[in-house]
Structure formats: C-alpha cells, structure tokens
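This document starts with one chain, in the form predicted alone, laid out as structure tokens.
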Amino acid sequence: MSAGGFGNSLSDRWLPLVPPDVQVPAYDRSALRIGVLHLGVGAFHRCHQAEYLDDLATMGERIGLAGISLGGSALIRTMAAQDGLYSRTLARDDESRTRIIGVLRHLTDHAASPETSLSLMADPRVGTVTMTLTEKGYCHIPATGLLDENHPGIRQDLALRLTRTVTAPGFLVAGLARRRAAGRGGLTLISCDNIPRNGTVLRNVVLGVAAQTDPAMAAWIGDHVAFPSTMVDRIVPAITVADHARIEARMGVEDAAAVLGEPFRQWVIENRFAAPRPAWERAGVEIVGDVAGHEQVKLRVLNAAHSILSLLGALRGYETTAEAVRDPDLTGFARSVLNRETLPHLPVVPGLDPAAYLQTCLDRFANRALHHRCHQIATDTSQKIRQRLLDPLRACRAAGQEAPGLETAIAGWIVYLARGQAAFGASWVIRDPVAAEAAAIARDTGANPDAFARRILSLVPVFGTDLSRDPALADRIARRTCLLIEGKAPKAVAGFDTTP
C-alpha cells in the first residue's frame, strides 16, 4: 500500500470517482493507437513528454503512447496495474494542480518480453521513438560523443550480436534491423536527454553499434532514421513520500506513479523527421531548424547553475537546491560566475536574454514545492560536467580569458568526489560512473586533496586531452580543491566577490 494508505489504486475504473478538481483524461482512451515509443518512463518523462501527447489526444489527435523499459520492471508492472493512468501534479510554492495522464497505452519490459518490445519497433503505425535514458544510458565517450566500445554492456551485446540486449544502443539496432527485415519505412528516434547534440550522440551510438554488427545495417540506418537534436526543460524532482500523500488525499485513490514537477515547461525539437509524427507545435512544442543555440543556452545556463548550487549546496550541508539559492554566498557566486564567464560566449538566440534567462532559472530553482535534492543533481556529474563547466571553460580559454570561478566550481565537484571517501570522512555516496576510480585515487593518494585533485583531473574521458594535460590547469583547480575542503567560500577561491 502506498503512502496514501486508501486501498484502491488508479486505473480507468476509478476514474468517475476522482474529485472535480482533478483534471481527467476527456477523450476515449481506447481510440488511441500506438504512434510513439518511449525508452525509459520515468518521472520526467512522464511529466514532460507524455504530457504534450496528453495535451494533443485533448485536442483530438488520437496517437497513444507505448513505454518501454530496458533496465527493469517494478514501475512497469505498477503502471499496468493502473492501466496505464498516473497523476502529474505541477506546484509552485504553496499552489499546485494535479492531472491524470491517459496517453500511456501501453507497457512491455524488454528484458521480460524482449519479442514484444522488438515487434513495437516494427510496427508500421509507430513513426517516433522518444528515450530519456539519462546520460550514462548512451554508453558514450562524454570528452568525444563516440560510442565507448568498451562499456561492459556494449560489449555483451556486441558478443550476443544482439540477440539479447541490454543497452540502449544496442536495443534500438536489433528494433531498426527487425523494422527492416519486415520491409517497413523510416522513423525517427529522439533523444530527450541533457547531452550536447544529443540527435548527434544518438547517431554516433546507433551506428557504432550497427557497423560493428552488420555494415549493411548501418547504410540503411543512414539512409532511413533521423535523429533530430532536442532540448527539453522542467524541473522534476523525486517525489517524496509527503508529496506522495498530499496528491492521494487530493484524489481519494492511490497512485504509485504519482509525479511532481514545476508548472514550467520547453520543448524544442530540430526539424529532421524520417517518419510522420504527431502535430507536436499545436501543443507549444518549437520545431527549429537548427537547436544547437537553444541547448547551449539550457546546458550552460540552468543546468551549469542546478550543479554549482548543488555540489556547493551538498558540501555545505543543503539538502535541496531550494535551500542552496537561499544562501546568498551560493548564489552570489552562481550568477557572478555565470555572467562573467559563461553569458559573454553564448550564442545569439532569437528573443532571448541570457541575464533574464538566468534569473528565471534561480527564480525557478527556489521553488519552495520542489524537493530536488543536492545528490540526486549531483549523480553522474561526470557525464554533465562536459557541456555544463569544461565547454564553457574551453570557450574562456580560447578568447584568451581567465576562468576562476568554472575553475571553483570544478574544484567543487572535485570536493564532492572527495568527501565521498572514506580518507576524507565519507560523508555520502558516489553514484557516478567514476566511483570506481575515484575511490581507487583516494586510496592511493590518502586525505591528500591536491593530490586526489590532479588525478580526478587526468581523467581523459571526462575531460579530454586539452585540459587533462595542462599543468597550469591541474595546479589551479588543485588548489582552489584544497581551499574548499578547508572550507573557504567560492568567492573567495575564486578571487572575485559576487557582485556582477
């Protein structure tokens, strides 16, 4: 029973006895048909992309959405039991309004039903394949974009030649080849994850994994999947068992794939289709030709600011980033790093400002009803800090400008590695690809944070030849690394107070 203890679950049964001011799905969900795969349905997806098709099947487009997980089946066999319906509550401070989400039609989990996920793939109606995977799930070199030939998972695939899959790349290659052999037209697969070009990474992937299989797989890949780039915005946080309870009280049932975000919301999608597609712009979603401005401004703006709160916020006791751009040093710092640094090399976007644009983001980030939680922002940094710090970083130095506060923030989450293991105290747990490695350094190097500093910093896959290999560098971030863990604040390593 879930936190709302009432008894009954969600489901199309239930849904005359929802109370009035819960929104409901008003159009015939069994007139749906399947025209979108989702890789991946978790709380953002939910929360973000379903919600647009929801929008459009209000409006009478009738294309239903089919969620397919690769990594396991407890949130599958939930949502089958709630045929499919779950509540997507949007709140901002003390306010907030909850709705039922009725687009998700249907739920398989390839590892369980590996036939059933693959003849979705094939099926001629289904023209979109949508995927938040999070940035590990593309089993990608982050300092190049390029497949990693060798993620353990990539290479069972590869040894199974695909007969089993257990990553992403490796699931859509066997779904495009059995689309093929079934002599059925193109589609159009959509990353929706925050990864620089993400289409261009998903294409890398993709035919990295074909060429290694099959040459002539991957020519028709080429030549019949588009992969358009995308940058998709909302802060979705866990939900937390409080929250849990406020929305079942407000709807009288349970619902164990409740999801919490802000009223906010973007979507911008690259126009390069392979396949028809639903009438996304009828719903606010923006189809441009070319996205890359877009993205750069999301990663190296609200997402850059979400880690320095949070890896900042995490080691000066924060539990949540709400909290963190309360602190005025925090914040300070933020925005003086960001507009010093990062806005002077932004690209041009049409009727965008990036300093208003920062503001909204800090503005958004205060959200009292948003319990996003320092560590969960700062998981797997090592596969963001790509296109939310170092990018940023190189641009500085190639205009021949000095960085000090990317370098702070580096350093801060540097600190974060550190004060995971146990000869700097073990304050929390890594969950990062590099724990391993990071824990292995902290061995070697004991509570010596210069030391473990220069060594997070060799790390080529994370931060390339260029700055992995600068001297200068390393011995910058090195200390800024140990003035932080004696507990300087930011400003102050970075040697700038925070006025802008």
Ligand code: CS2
The other form holds:
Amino acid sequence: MSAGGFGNSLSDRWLPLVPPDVQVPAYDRSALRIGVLHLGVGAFHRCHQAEYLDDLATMGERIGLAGISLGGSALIRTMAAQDGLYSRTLARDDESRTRIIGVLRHLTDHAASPETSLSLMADPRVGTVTMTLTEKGYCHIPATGLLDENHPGIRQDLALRLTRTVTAPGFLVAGLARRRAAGRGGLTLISCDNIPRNGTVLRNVVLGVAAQTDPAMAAWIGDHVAFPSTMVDRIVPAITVADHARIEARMGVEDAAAVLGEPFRQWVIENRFAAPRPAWERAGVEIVGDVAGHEQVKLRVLNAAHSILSLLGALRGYETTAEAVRDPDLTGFARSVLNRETLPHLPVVPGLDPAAYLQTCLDRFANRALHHRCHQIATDTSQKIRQRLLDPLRACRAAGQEAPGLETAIAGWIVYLARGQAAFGASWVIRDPVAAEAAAIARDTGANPDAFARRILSLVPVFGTDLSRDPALADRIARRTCLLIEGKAPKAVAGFDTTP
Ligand code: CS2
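Since the one above is the form predicted alone, can you give the form predicted together with the named molecule too?
Whole complex next, starting from this chain.
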C-alpha cells in the first residue's frame, strides 16, 4: 500500500534527495554483512529490533539484516524494490520524527524461493535468528506451551517431511538440518513475541517438530541451539492511510513499508547465546540472567491493560485505545483490577515499581498520535488471554484471593466473541484461531449468553484443565457475561469499585 502517489519510491538512489528533517543512514550500507536473520518482517520488527541494529550500524558495527517472510508476502517484494529501505516514524501527540532505516540488506520470500532462505540458515556468518511471528505463529497450545501436533500446518510439514514447509517451527528445523549437514556451528533463535517464556515455547515447538522427523536432529539442536527468552516493548499500531500519506508527503517519496510507533522502546534478552551476536547492549538492550520477571510484569500489566481497555472499549463503541483510556470508568476499572488483583502477585524486578509502571503504560496508551484500534488488539485474544488475564487469575486463586475484576475482564472477551455472532447481532468479524469454534458454539446455543459463556470456558487449549473444569468459576463468569451482554456494560464496569 502506498498513499502518496509521488510516482517515485524510496531507494538508495533517492537517499541523497531526502529533506533535511528526515534522518538517513549515517553509515555505508554496502559495508554491512548479513549476521542476523529475521522471520516475519512486520511493522513491529521494522520499528523495534531493526531499529536497534540500525543504531549499532550508526555506531560502526557492520551487521546487516536479512528478512524472511514465510507466508508469501507482497510487501517483501515491494521492500526489495526499495533496496530494503523504509521509514520509521516515532510520534507522541503532535510531535513526530522520521528516520530511514538501512540495515535490511536482503529480503526473501520463503514460499517463492525456499532455497535462498534455507541457505541463509546455513550461512556461517549468521549467528542469530530473531522472529516476530505473532502468538499463533508458534503453533503451540496456549494453555501448555507445547507443540500442537494437530495444527494443520504442522501436520502438513510433517507429512511432507519438511521438504516444503509452511510453518515457522517446520522452517526452522529444515534450516537447522541444512546448517548441521553443512557442518556449521550453533545458532541462537530469539523469539520476540508476547508469549510467556517465549524462548521455552520456541524450544518446545522446534524440538517437537525435530523429534518427529529425526531424533538425531533433535539431539543436535539440544547441543547447538540456544533459545533465550525475551521481553520486547514498543507500541506499533497498523499504520493508518492518513498517517502513511503524511509521512510520504514529509519525505516526498513513496514508501510502501512505512511504520509508525511511539518513542518508548525496551528489549530485555536472557543471557543465553550459542553463537556470536550483535553487541546489542551498546544500543540499550538489557542482557540479563533471568528475563521472567520483566516478561511477567510487561505481559500482565501493559498487555493486560491493553486487552482490558480494548475488549471493553470495543463493547462501548470506542475505535482506539487512546479513546478508551480517556473513559474514566474504563481506566478506573483497568487500574483497579491490576492494582488489586495482578500487582500483588508479580515477581519483584529490581528497580521496577509496578504501580508506577502501570501509570506509565496508561500514559503511553493516551498518546494521541497512535490510532491503535481496539479490534487490532482484540485479534487473537485466545492466544493472548493466558499470559494477560488467566495466569494472574491463577495467582489470585493460589493465594486464596477472589478476582472479580479479572473475571469481569474474561467475561468481556466472551462478550466480544458473542457480539461477532449472528445470534447476537454480528457487530464485527472475529479474527482469532477460535473463531470457527465460537461460531459453531453460537449456532448451538443461539442467543443464550449463559450457555455461550459456559461453552467458551470449556475450551481446554485456552483455559487449561484447571479453569475449564471449575463449575463455580463458570457460574461467576457466565453471570458477568450476561450482565455485560444485556447492555449493562457501563454499570457492570463502573459498578466495580474503581478506587485504586
Ligand atoms: C498489543 C501489543 O496487539 C496487542 O496485543 O497489546 O502488540 C502491544 O502493543 C505491544 O506488546 C507493546 O509492546
């Protein structure tokens, strides 16, 4: 997509013509050598991990990036035509600044040229593969973190013995097999998705696929591949047509891969590497012994608040989180739930005050320059809810504490799912791996919110065996679902004590 219609596209040739208020790479792009591969060159990657590498290139490190798309993306071809260049704009309310990122030196579409991406996996200069696949790209069972062996893509990859892969775990095992056959050394695979213990989940799915194809390969991976867990943070909504047009007008050139995000960024990586890597610390990345605390705080506070505000915000008719966070009932509710039910059970992270962190997150959401649609955040909630709402609920249960707020938020998701069904008025389309199941449930139960809620709560891959088989919990969440769906959303939310 391009909004401007200038007729010329961003490319190396165009760089000397850049207006002075747009920052350009201050290094020789042709001197960069591919040292990092990235799977899934989406907006978040272009605005986060690629920017860190661009900082390092500016400091004189000569590490370039190769981007691989697994799913056949038109954007990859467009970006290749742009010589891998794209603009990254950081914005807060009315202020914004644009910089052109130059570290992407190679782009390839695995579906179109599998040989190229597999050879990159075996390239001795490559020591790190980072990835942003979204939660569902790991093909795992959210409740257990293990490979979903019934996943259609995994079944296909295994049936074809990884000769032509369609999933990330399948591709990684095929690439690692290539590396092993070429007699190359180890590799570090870094998940940059919002999944708890994302390194462990990645390891589970990679080893799960390897064990089913070749046990010797699984043993080699165990010895040669590291899977550090990470915490990544920057809000990068899908760019709007208006923002895209403004950025292109600022540059005077078309840029099909422009991204826009907030100024804040953070990246914490577990100190576990199997090969040489970029000196990310120089660009502010924290390399720590144990990332679990950082990750839990981020997923259970920032991402949970995001989900609460966007699910309930969508029910109240808000378009974006910046609108939802300005509703005192909703923000009061989110603040109260997190302060009372989530924060008391968070691990201690030295130097981090959870209450202050929550406030910072709410301030970040209020950024008027970000048009982060509630429906975008609500997408794939079945894959997100465990780390954001269910694990905090489990922590309350373990401590013998009631969790009416978290239960209301979970009911909020069920109502969000219901409102996508014909029986409940089909207000919007549900985009989620459980969409077909939710539709089938709604066809069975009709416009009966109590029955719909109970059937959704019985989905074991989402709720686990513990929560999905707790009748008292089902009674409470079904009751809250009915209140919310009867249009009592404002009362049900505002009626929840909002004192922090
Ligand atoms: C959001 C995240 O879409 C979502 O689920 O909660 O993408 C969020 O913006 C990032 O994790 C912020 O780091």
